[in-house]
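So this first bit is one chain, no partners, the form predicted on its own, shown in structure tokens.
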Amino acid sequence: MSKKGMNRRQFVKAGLMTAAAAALGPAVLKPTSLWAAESKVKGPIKLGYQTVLSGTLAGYGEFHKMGAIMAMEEINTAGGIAGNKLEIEFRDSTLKAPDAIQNARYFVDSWGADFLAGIDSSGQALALAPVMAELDRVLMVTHAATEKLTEEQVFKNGVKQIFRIVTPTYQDGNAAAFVAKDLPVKTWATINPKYEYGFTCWNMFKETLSALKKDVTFTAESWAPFGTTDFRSHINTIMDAKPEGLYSVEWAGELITMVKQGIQAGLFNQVKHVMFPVGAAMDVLEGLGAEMPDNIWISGRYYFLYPNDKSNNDWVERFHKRWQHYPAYVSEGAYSTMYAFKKAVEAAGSKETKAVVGALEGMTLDSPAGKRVFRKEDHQAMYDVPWGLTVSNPKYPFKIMGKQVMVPAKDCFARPPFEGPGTKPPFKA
């Protein structure tokens, strides 16, 4: 290329690359000077991705990989990131904090990763925060939901290297309460995971629902340790309490097991109003198939039939053709993460951490889940996910959402500065 400009072949090549990128993935903002960015950014762009790839929750990790690999293939086919190839290495996180830390150090110190992504466990995410500040690499969290990660570690402690592309516990706790306030239910009970995520979501649900509906009570709590395979005692505790509503953030294989054992015990005949905040996860929908009861309230970090627009529908079709599965919410999160890094690197003209952080803060990303905006204050991506009632549909071998309710993220997420009066739901208009 001459200093004065491009020749005809280079111009045509650049046009084809731009067209391919637009056709394949989320809308990507090209940097002001693409060729200048290419001269600065030296590849390959290396991303270390860790997720649970062993044990009863390994299916989640496989769905992560499907989304990440699909995005990598599309990006590289369309010319890469600022003209450089994207490479991804996967490691098993095992859900243990020491393993997550070891993986992060391996990715950066041994493999030379430019960026990190993944993480399923809230405990792992919190443990990694100070490590990411030390390693000085951007970590995009694609699953772990604790609000403490963004509000305490990013906003209060100033760990600028962490971003989250998926919804936090507010979707599972506060949004669930906004839906529950309109149900004819005055008594609620829970079967929940016996760790940070379960405790946080249940407390959030109770506090918000109590403020929205004054005559509601909470009658029973049953806490299932991680790895529970026999939920019968927990189910009996709930049935003995005779609540009108059941709330549970059990997820993945444990939710599947709980539902199957609940059906056997007659739980869903007795309790008519049930909420599963992560019940819309594809591994749960596919795992239960027709066994999932009708009229269960479900949600997730992303639902494959929302938004019902060309961008999402085309992506779901491509994903299904590529993997013979419909996308899980972790698939969409992993997929969109790759495009978020692509957009940030090309906008910054650099893959250096400080420059990429600056590009990501306040960035808008068009993705299969809809328009995402990364809040500058705490690096949390803001976007909307529906709640819906399960129903059979002959087009799918599993239950999908029938009636849907949308609680916008702006209405149920905490707002900056995340402390003081009026910063927690329910918000006053």
Contents of the next structure:
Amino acid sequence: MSKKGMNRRQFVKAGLMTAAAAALGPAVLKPTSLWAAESKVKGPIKLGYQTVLSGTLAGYGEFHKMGAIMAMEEINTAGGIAGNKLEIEFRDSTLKAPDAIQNARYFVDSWGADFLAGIDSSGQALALAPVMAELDRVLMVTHAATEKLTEEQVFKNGVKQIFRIVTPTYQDGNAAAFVAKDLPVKTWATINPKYEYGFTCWNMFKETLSALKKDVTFTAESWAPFGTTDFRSHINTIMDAKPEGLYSVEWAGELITMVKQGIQAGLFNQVKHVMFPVGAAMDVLEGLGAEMPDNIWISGRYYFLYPNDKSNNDWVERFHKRWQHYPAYVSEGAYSTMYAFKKAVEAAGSKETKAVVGALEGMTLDSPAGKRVFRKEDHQAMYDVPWGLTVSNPKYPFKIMGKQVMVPAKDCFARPPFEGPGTKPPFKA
Amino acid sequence: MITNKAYMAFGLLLAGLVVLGLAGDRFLLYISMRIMILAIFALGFDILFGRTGLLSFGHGAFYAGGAYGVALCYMHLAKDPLLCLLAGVLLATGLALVIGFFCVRHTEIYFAMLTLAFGMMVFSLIWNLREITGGDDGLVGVGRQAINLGLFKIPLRKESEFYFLVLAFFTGAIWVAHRIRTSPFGLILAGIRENDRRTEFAGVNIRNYRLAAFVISGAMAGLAGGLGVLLESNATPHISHWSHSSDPVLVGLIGGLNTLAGPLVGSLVFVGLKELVMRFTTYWMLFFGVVLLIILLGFRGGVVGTLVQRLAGRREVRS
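I would like to compare: after the form predicted on its own, may I see the structure of the form predicted in complex with the partner chain?
To see the whole picture, the full complex is given below, headed by that same chain.
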């Protein structure tokens, strides 16, 4: 044995010391990494995210990605999920159901995803329900709004693998009705998308408002097919009917087009009370900029200045610094999804589907949008999003909410079992 | 000799697909089924496009006919998958008969435009008949019940079980396409493509033959649509959209027109290439388009057509 080098005992000792230091070091330095030493959850946490990244709505997909990537960076810098790195792979959902299914199957069967998230179209979300049951992975829906997903697929058919982190059509239909009941409007009309989302929201709005206020009538409906670029005939139909109020769940580029053409036609001079349930979406606010008329009622699935507390304001600032954009509601949904999975996996001490579903059910999550609770029965996240009147503000190059009205989720979300008396708002106190 | 070689090649293909069905993992089986279903769609389409020379942009309507036929049958009539498939194919055939009756009076661009118009008519019907078709949400939750044969049942629920039903129909579709190609009926179709005036002077009622080709291809599109619904468990309106109708056109152009192997190779390239490109980039459409362009420009006459020409060319040199 040479004197120069280490002998075996010294070598083993040094090795053990190094190993111990490696194991303890980060734990001592950073309490969050305690998991590294004792975590039962193995390997990176892989999450497959699909959203629309092609076509006219590709901008939505980019906003999803911003939120998801930012959360991934923050989580991994702070020690990961239960000590494991979070990995996200993105795929273009193309808004077509067969593509969504192929993506989901690729993520789970080929890439080895532990969790799935994303989905913009309601048709895709519904089509994925039986697939998620077969693949047995949790899917967190971050945009698709159909209430059928949670009411029928999760609650009635028992597809426990699906959760939704953003507000569904209840916010667009029911909450709008609660705001509308206090407006001096007796006749309502709509220009709505000619597909399920538009029909559902208008029906919800009509039913709930009729229950809240006896003397309202609904005088005109104009249905615009998906991809409408010329709204003038629809605007004329509404102006001919001379309603006092206009309700429209047109969204994204189509809402921007409709508002611009409405301004030209003098729509907003004639109809004084206008409600856009998805008008507070960042793409619409930024897209219309100063052109958005004042005193329009807008809402969304998250509004970047609510809640006006430190946690949300800090997040908005971080987001703006990272991406030079203010967060869209899908960004917040994607961001919070990562933290929902983090919290659920760490609470369950496992990334197995059954354990994570158990942890998510009834879980409370502190997120930029405020406190979310995942309702146990239908896996819908309950949280509050305000309605507000548009107003200019020198701090922003677009209109923001001035006067705000809050309709709490517990008052406007339908309640399980979703059938029979007492399941649809308004509820008796 | 050539035909023997061709038979052997198809025999090998089928043997390979059986092995794949027994050994492949769930995702591979799923992708293979998508390729086979698209191939059935394209095989039928080639009878009309490659063989008869009529370019349709409305075959998504018949695909949707089959799909919605299966879904509606499952929801309202019977749950047996074969019965539902029969209902789907019948619906697609009926639809093809009616639409074809009006379309085959014209040829070339007029025919293409008419089929496009009828196809989009079916699309807006499906989109708007919400009570029946579920509107844009589509019909969701079509299950795969076991096929009941009295004494025993064939389960289909798992991918590895359903795969063999798809494979059986895929084989059947190849056989039908092959029979048509080698029959006097197929010869007349080719004659119509090459010179309809002369064929007419030979005493052939070309309109009836065109209609027959149209209906056969529509029925095969319906079969593909029906199998597609059983695979994906839902039917959505976009399958009747013109952008879906253009899939078999592209598949035909990639693979090669008026060949038996063309639709098969084309489907493999179309689905496989897209899946591969999507693994490398989320902005897949650009790269997918570029590769398609290269194939379309580089392999004139499609992959199969080019290979056949190469082989034939070499043989000439040798002889």
